[in-house]
Amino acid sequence: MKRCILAILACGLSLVCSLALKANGAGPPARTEDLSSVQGLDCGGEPCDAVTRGARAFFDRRLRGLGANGRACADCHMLTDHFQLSPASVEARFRILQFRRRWDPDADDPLFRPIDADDFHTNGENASNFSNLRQNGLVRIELPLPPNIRLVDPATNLASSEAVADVWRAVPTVNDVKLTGPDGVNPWPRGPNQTGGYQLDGRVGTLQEQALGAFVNHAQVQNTPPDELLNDLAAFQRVLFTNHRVRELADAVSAGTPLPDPDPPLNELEQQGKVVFQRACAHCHGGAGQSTVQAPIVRFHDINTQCPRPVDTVTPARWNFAPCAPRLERNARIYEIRLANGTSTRRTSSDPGRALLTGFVGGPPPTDDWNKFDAPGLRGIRNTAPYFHNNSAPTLEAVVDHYIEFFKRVQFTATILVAPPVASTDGVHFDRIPRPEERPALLAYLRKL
């Protein structure tokens, strides 16, 4: 069994190196260990030997000298899931592990480490409840609480002494990361990373910093990874693209030449959907990486994907979000926030987003970071279900339906006479909302990204 698994990993490593280099115009090498000696390879501006080492490291569970827990990057960024992690794949791996343990009690899958168990804080290294990982495909992110924010103890209804908050987040794909990250425009009033970053809340500024965080928080390394390893992983990730058209777009961005259209040929319905996308979506999912929010729209938005979701108090309801499933709703916690005027308020959320980085809560945008996340790129979105920071939308249909309701809520809760630019093209009419008859066309286009 072990030899079979190693063979599969070796084949996967060879395949991904080949595809990564081929996406940059190179033919597949005979063996991944020979990449650095092959002449004439186009590695997208990256040193080919660094790409090779980075690919090996990405799939390496041993991580010699780091004292890690047996996890590789590829355990969470699964090659078979387009470098993200789906609940279906997690559950399949869990069931396979239980099957193997019938004959081998020591059988192991490093995806299931106590650090990502629901009961980690209670049972430590003996934790074994992987409900969030198995049911939702979410990993545990531990963030220190800002000085003005405290968690409320559900047993006493009083502010607790907890110094950190656990939030459960999806594992995003690393495809196309060369086109995302900080973009230098349309800054948010405060950091970290005022013009966007990596991770779902934009808290990381470089791919190296992101890799270091993964090593420490998920692979639990005991020794500091060398800079060369972090640089190699960054080089490897920068040659991963959804398809060759996106690679050509990234090359043009790097070269400062006119940008090609990365879309494939579109039929009439898909062309109609592209028009809808440019009106309703591209003002937030803009730029070459579809992750740059376009001014005058503010950089970070609460798009109401947290749990619980807003409910309209008017009858009949003017907007209706699909409620979170109980398996996601249970991640909600009550937070007590000390405001700038000295008073306190309480808010409930499964993930307060950037508010856990800054502590800025209590006012309208851009003075409030509550539930704010960075805008992700959308290339290859047809292959990376489920969606949103908490995997709460199972399909693209659910995503589009959520945004239709989101725009309705913006319209009916606006407190100023001018329509906000997030929902309006002219400052007067709420005309960005995809109309019901436009839904099929928008979905058709999204599936071609």
Ligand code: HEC
The other form holds:
Amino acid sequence: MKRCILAILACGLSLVCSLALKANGAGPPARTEDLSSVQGLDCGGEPCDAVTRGARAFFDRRLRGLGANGRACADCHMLTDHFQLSPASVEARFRILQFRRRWDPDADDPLFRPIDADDFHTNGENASNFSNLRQNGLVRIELPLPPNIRLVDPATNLASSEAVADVWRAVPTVNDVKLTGPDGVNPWPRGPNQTGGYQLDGRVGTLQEQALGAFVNHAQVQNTPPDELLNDLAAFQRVLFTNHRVRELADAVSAGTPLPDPDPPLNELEQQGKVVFQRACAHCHGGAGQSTVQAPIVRFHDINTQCPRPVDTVTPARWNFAPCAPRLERNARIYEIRLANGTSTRRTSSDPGRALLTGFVGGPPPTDDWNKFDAPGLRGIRNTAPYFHNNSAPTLEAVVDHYIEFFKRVQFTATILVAPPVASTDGVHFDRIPRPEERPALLAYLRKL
Ligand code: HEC
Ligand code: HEC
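Please show me the structure of the same protein in the form predicted in complex with the named molecule, now that we have looked at it in the form predicted on its own.
So here's everything in the complex, that chain up top.
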């Protein structure tokens, strides 16, 4: 019964939920609104009334009293896209909107607001070029530049006076967020959120703070959202899981009971793939949320997913990343960084990650913040292509091939005599890399997550 409420709430179909309650004979609230009267009922550890209100708020485009721009959370975290946003859905929505506008010039889809257009900085509210959103499924994230980092103006090749950097980021799923927030272990030397957090760079510590940021930056609210609304959204998202096995895992984490393995039954090939995953991936994608990097491996990583991809300076190349598509490559910018010793250096990246939060660049690798991201969970990954913070890997095959090159690069750029734990299980052999004959098994397992 509780499971049923949860499963249906998780689908956001709260009206059907009230019917389900009725069918189960739980004192029938006839209408959705009446669900809020089911006080004290436990919905995955959250108060059911808060979960219900949160579900409604997540899908609400009107957000009465907030002066928002018509966007609901679900406009980007789409129900039909497993609570993330695929480039294919964006393009379909864009085409439908153009089609509707032939008859109705006022037809609207709040996904397409000027704030997420490529030309927002030049054209403001008249901006209309949605290439990054349509071609890449990427949303504009504006981050203030730290005092020691400046953007280089491509026209003059001089450091510009721009105070903010735009980076273009994929919309992650909100499934499993109960498990993927800060985890309190293996701290990074600098904040924000030294033990992980929300957002691809881990810069947000709670789901409430996250919802507030989304209201301000994506829904452009004019008035402050009440705390209860933020709490309700957090409660709703904490009951969203990839599947019931992950939910049971989360329940066990909360209860402090032994943790069940959330994998479904695996055939022999998938089982072999799991062994490869444990060796090649789980040291970074570890813990219940698959987002706890395991010490001694450090918390945040540059896994070479920015555009342009690094290219080897040696011929023949010792490692070879598939180059980024031009539609992604164009998001690269040159940054000028003032280092601690007073000199300046320039680096190119489509998204410097945590360096934009701290300005900490040029420290001894691997401890600086340049291009570093938080490790995300991977449950349900078969349903959420394309991959990485910038949607730059179209398929899981491309992901695995990327990592094979990543491990080769770690090996060939290692300057010390010991093999770093990120690529080695024993500090001697570079043995974490998936071998060519292991690729099909690893892919089979990734499709079961
Ligand atoms: C315009 C599209 C858009 C809208 C609308 C939107 N989001 Fe997001 N959301 C994103 C993007 C993009 C990110 C990743 C941003 C980053 O890493 O800097 C994100 C990240 C998140 C995360 C972090 C997930 C994780 O695993 O770290 C949560 C939680 C979230 N959003 C919840 C919400 C809620 C709640 C709302 C409504 C109040 C909302 N979002 C509205 C685009 C959107
Ligand atoms: C050195 C730590 C590290 C290792 C090892 C590692 N990952 Fe990752 N992984 C990360 C980080 C950090 C990100 C986020 C970077 C990004 O999105 O660009 C990530 C992102 C991903 C994503 C994208 C998720 C999404 O929703 O787009 C997938 C898929 C993935 N990893 C799979 C794997 C697999 C498979 C392996 C093993 C072959 C692996 N990872 C090994 C750190 C690691």
